[in-house]
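Shown here is one chain on its own, the form predicted on its own, set out as structure tokens.
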Amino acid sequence: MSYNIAVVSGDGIGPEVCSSAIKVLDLISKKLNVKFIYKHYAIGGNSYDKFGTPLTDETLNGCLEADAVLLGAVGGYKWETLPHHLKPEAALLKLRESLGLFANIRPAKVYKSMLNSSSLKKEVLEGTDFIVLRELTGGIYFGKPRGMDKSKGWNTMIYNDYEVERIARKAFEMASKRKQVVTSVDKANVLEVSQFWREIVTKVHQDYPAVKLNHMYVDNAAMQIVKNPKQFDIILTSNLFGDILSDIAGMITGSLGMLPSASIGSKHALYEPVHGSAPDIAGKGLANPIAAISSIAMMLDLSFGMTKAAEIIEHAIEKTLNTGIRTVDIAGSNEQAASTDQITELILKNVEEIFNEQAIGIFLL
């Protein structure tokens, strides 16, 4: 069995963390006798420098033809002054839209060994395990009209009924396999588009009576994630609100360098770490590879049906963190930070050991 993976490592630390993730995939390949075929493409600032555009037709077509896409990171100070349509981030928006990736899944789980790495109290964080489910192809990032002139700028937040319905169904389906609670986040007290969102979500909820539905305004949701994160199971929200809330969720877990994500459509899927390109540490071997490695665990589970292999990778990450060895973003002030390669090798070692302990081999498939 073989799978084609389009690798768009992008800018900054993107190539470094993608390299770590591929090493883990290669080990899984050996253990399970599965072949992963990688095809590498340029994206973002890297692509702009080479081709004058952040997303070429070759890259887009390569991603469309792949079984899954692994993305590193895009952006950096170097390209901030470019026109919006040429900025690295424009490539990501176009890629999501072209692949029809309407659901962004961002887990926010606090490892026990990381309880002291957050700015929040241990008793507030312990037991936190929720998912931010962000609608990804609608809302204010894609709404028209939009523009700016010398005296004003304008954007339009718009949602169609089918866009809200499909992401809502995804939320209820996910919650039914977890703690059976969906919190739909909006701003229905002041925005008509949020009133519409709430009505559609409530209607879809009728098909999932076993799942509890809560509605929450986005400002309160931001406060509650920090105040009492354990209350959440699935947070369902729009593109803009999800962008903000998922970063808040990331920081309460200790570091954005810890968080994976999956962007899912009806035919395609893209996996990427939540962190940015971090140009200040690029090339220095300081990047945290855990989010990228955890992202490929999501790939194995959601795209390839290799759930047990995904669980082994997550177990290996937790086992690695339990050693106390940390990259600079999560190391204590008095701790010696480990390099990207050192953390990667330790995770690989732990994956190998867990496979050997469980002696499961081919049964994973």
Ligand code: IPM
Second form
Amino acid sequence: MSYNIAVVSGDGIGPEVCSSAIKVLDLISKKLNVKFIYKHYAIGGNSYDKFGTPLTDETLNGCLEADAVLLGAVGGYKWETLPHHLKPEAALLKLRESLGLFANIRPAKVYKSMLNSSSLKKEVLEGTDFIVLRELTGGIYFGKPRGMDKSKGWNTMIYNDYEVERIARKAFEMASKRKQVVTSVDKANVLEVSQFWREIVTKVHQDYPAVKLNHMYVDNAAMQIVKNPKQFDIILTSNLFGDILSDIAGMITGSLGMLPSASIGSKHALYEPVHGSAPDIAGKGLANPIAAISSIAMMLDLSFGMTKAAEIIEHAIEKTLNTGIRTVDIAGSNEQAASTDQITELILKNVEEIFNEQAIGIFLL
Ligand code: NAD
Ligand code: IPM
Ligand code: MN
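Take the protein just shown as the form predicted on its own and give its structure as the form predicted together with 3-isopropylmalic acid (IPM).
Following is the full complex, with the preceding chain placed first.
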């Protein structure tokens, strides 16, 4: 069995965390006799510097042809003042749109050994396990008209019925296999687009009577995630609200450096850590690679059906954290922080050990 993976590692810590993730994939490949063929492409600021555009046709076509895409992060101080269409972030948006990646899955769960590392209290966190399901190819990120002149700037938040319907179906289907609760988050008390969203979600819900549907305003949802995160199963929300809520959810896991994501469409899939290029720590070997490695686990599970291998990676991350090793983002003020390489090596060692313990070999496939 062999799979083609397009790797667009991007800027800042993107290449650092992708390199850790690929080491884990290589080990899985060795253990399970499955071949991963990587093709590396430029994206973001480094692509702009080299080719004058943050997304070349070569990169786009490479991603369209691959079985799955692994992305690091894009962006950085250097490119902040470029016009919007040349910014590194524009490349990521175009990639999501061109690959039709309408469903962005961002799971927030707490590893037991991280219960004391979050800025939230242990009692609040314990047992938390929810997913932010963010609509990714519509809403204010893509609505027209958009623009700015000397005296104003404007964007349009717009949703078509089919866009809300397909992401709502995805939410109900995911909840059916979990705790059977969908919380649809909007701003229907103020925005027509949200009122419309709410009506469509309510209509789609009729096809899923076993799942409970709650509606919540986004300002309240932001507060509830911090106050009582256990109440959530699937948080279904639009592009902009999902962007904001998923960073808040990052703190449930202890750090943004822990939160993985999968972006899925009907033909393509892309996996990336939720965090950005972290220019403040880039190039120092300090980045937490867990979000990227965990995104690989999502790739194995969702794109290649290698569910057991994905579980082994998650288990190895947990075992690693249990030893008390911490990168700078999750280390307490008097703890010695480990480097990206140190934590990656330990995760690899634990993956290896779990394989040996279970002696499951080829049956996993
Ligand atoms: P960021 O996520 O890059 O960083 C926020 C903070 O979290 C920083 O202090 C950073 O050091 C820390 N952090 C993030 N990931 C970490 C990790 N793996 N290990 C340790 N610490 C980590 O967000 P920002 O500073 O708002 O944005 C920086 C740049 O990244 C911007 O150009 C932004 O547009 C871009 N960005 C890209 C993506 C993406 O490519 N998907 C996502 C978010 C932000
Ligand atoms: C994310 C990022 C992106 C977004 C940016 C970099 C375009 O913040 O993936 O969460 O806003 O979607
Ligand atoms: Mn974001």
